[in-house]
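Only one chain is given next, in structure tokens, and it is the form predicted on its own.
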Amino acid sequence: MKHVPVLLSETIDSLQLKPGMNIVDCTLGDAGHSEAILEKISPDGKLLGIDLDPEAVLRAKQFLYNFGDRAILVRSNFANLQEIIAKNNFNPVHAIVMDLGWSTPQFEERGRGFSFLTDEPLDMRYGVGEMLKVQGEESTTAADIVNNYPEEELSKIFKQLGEENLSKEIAEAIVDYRKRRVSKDATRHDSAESSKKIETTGELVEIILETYRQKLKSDKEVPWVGGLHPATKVFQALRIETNHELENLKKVLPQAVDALAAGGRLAVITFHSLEDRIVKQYFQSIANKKIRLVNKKPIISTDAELKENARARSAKLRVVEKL
């Protein structure tokens, strides 16, 4: 299944694309934006697509095959934007797009523990383990975090990055679970068993559900409390922490503005308040100095799009133009 990006037409229109332009897609994904961009800048415009997920790059190559060498795809972290542009001699840059959302294939088809709806290894890294080591990048997994971070740090992550109301209780339950498992297995005098930890999404989800059940004194037989799944915010927080998402966003924004040619445009789509706050504050700090705000208020999805895709409800598009 190919992912269709949120706010696609609004993003393409805002970039004011013309034939022959050079465009950078910092979040390649399933190439939804890239394909539409390449069509707009035909017949000779070029696109530089970046994604840290090697599977995303492979999928994008298939979707963009017909565009030939007009599509230059790079497997890297967009925090290295200036280096990537220089290495590929990709100048001038007329527009840049960043879609900070997630595609369904990334959540449900990669087997890396992004989704709480399936029981998978608790990984959550954008890249693949061995490739990350070769690239010299951070290889800490979500499992490493839940098994090794102290209770106070876990609570802080769940509260700040996930805005989870039961952050303290869930962190306490995780640490208690770790101790309980080690103590129980240690009695068997089996070193392999005694070191067993929280390794799958299913184990973590059950800890979170049990915490909610105890807090709300709910029936222990129900799969979850109802409405928004209780694991949603914790999984968001772990994904952000594992991949240093907010830090990388802060790194790439000034690089993107500097990389643009005069009159070039930068479009950023965010999906939660932490990201949007970073983008908004940065744009405001350089407004009328380096950039012009194309839209002072973020562009949001239409009612028609919301009917087709409920996940679009939190999407916000901000666009600026290089002075």
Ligand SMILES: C[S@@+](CC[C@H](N)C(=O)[O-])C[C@H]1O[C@@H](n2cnc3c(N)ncnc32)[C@H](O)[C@@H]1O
The other form holds:
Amino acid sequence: MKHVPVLLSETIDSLQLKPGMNIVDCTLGDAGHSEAILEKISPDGKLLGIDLDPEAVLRAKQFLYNFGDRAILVRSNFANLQEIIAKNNFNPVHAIVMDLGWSTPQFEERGRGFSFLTDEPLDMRYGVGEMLKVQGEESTTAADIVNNYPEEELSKIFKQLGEENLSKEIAEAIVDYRKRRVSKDATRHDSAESSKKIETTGELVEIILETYRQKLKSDKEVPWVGGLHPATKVFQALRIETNHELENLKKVLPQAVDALAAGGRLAVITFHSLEDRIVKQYFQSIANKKIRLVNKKPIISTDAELKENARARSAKLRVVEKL
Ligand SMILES: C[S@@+](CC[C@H](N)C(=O)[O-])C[C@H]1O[C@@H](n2cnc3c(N)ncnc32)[C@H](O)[C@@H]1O
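Next up, the form predicted in complex with the named molecule. The previous block was the form predicted on its own.
Zooming out: every chain and molecule, the one shown earlier first.
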């Protein structure tokens, strides 16, 4: 299923696009924002589109085929923004857009362990593509994290990156699971044993569900918590940790501001409070020195968009203008 771009018209309007401009989309995804940008900067404006996921870049190539060499697409981490702009001689930069997080096909179709609703290998790296067998910058998978991090570290990640209430209990249950021994060879009775590994999303989900069942004294297969599947927050935390999402965001923001031409605009769409706090605090720290805040409060989705797209619920758009 194609990704439905969030806050599309609000983002496009905020960038003040004109024909002939050079625009960078740091999070190409299914090219929803890129396509609308390319239309606005027609007939000769150019777009530099970046995505860490090789499959996203391949898909975007198809979606943007009609724009020919006005769309330059690069598989890379946006944390390398300055280098990517320099390598592609993409100057001056008139506007930059970032629409953070994951896209619908990554979540629903690729079998890469982002979803807790299907049983898949527990991977969660954006930068690794099955089709291209590209080894991404992130070599640690979510499975490596749950199988190797100490209990206190897991608990901290679930609390800080997922705001998970049962962070301690789930971390403890994971470590208990790891302590179980499995025989490597069922025909031998000696020490050919190893610790049990959590290799799939299904195994992790079951550990989380069992922790919730015990805590809530529930015998329901899925004891939903406040409208959320109990695995939602732990999965968010693991995705952020696996992909160093907050670190990448901290790295890209100053590079984006530096790369912009005077009067150029930067629009950032975030999906949870940790991301939004980083963006808000960074913009505040350079307000009236390097940039002007275009909107003091973040722009959120209209009721009409919320009805159509559940992902828009938590979206916040912040826009600044380079001085
Ligand atoms: C929400 S989607 C973008 C959707 C896109 N705006 C659209 O309308 O189709 C976010 C994209 O950012 C990519 N991404 C996440 N972190 C990245 C990073 N550090 N560098 C480059 N791309 C990244 C993901 O692979 C994903 O494709």
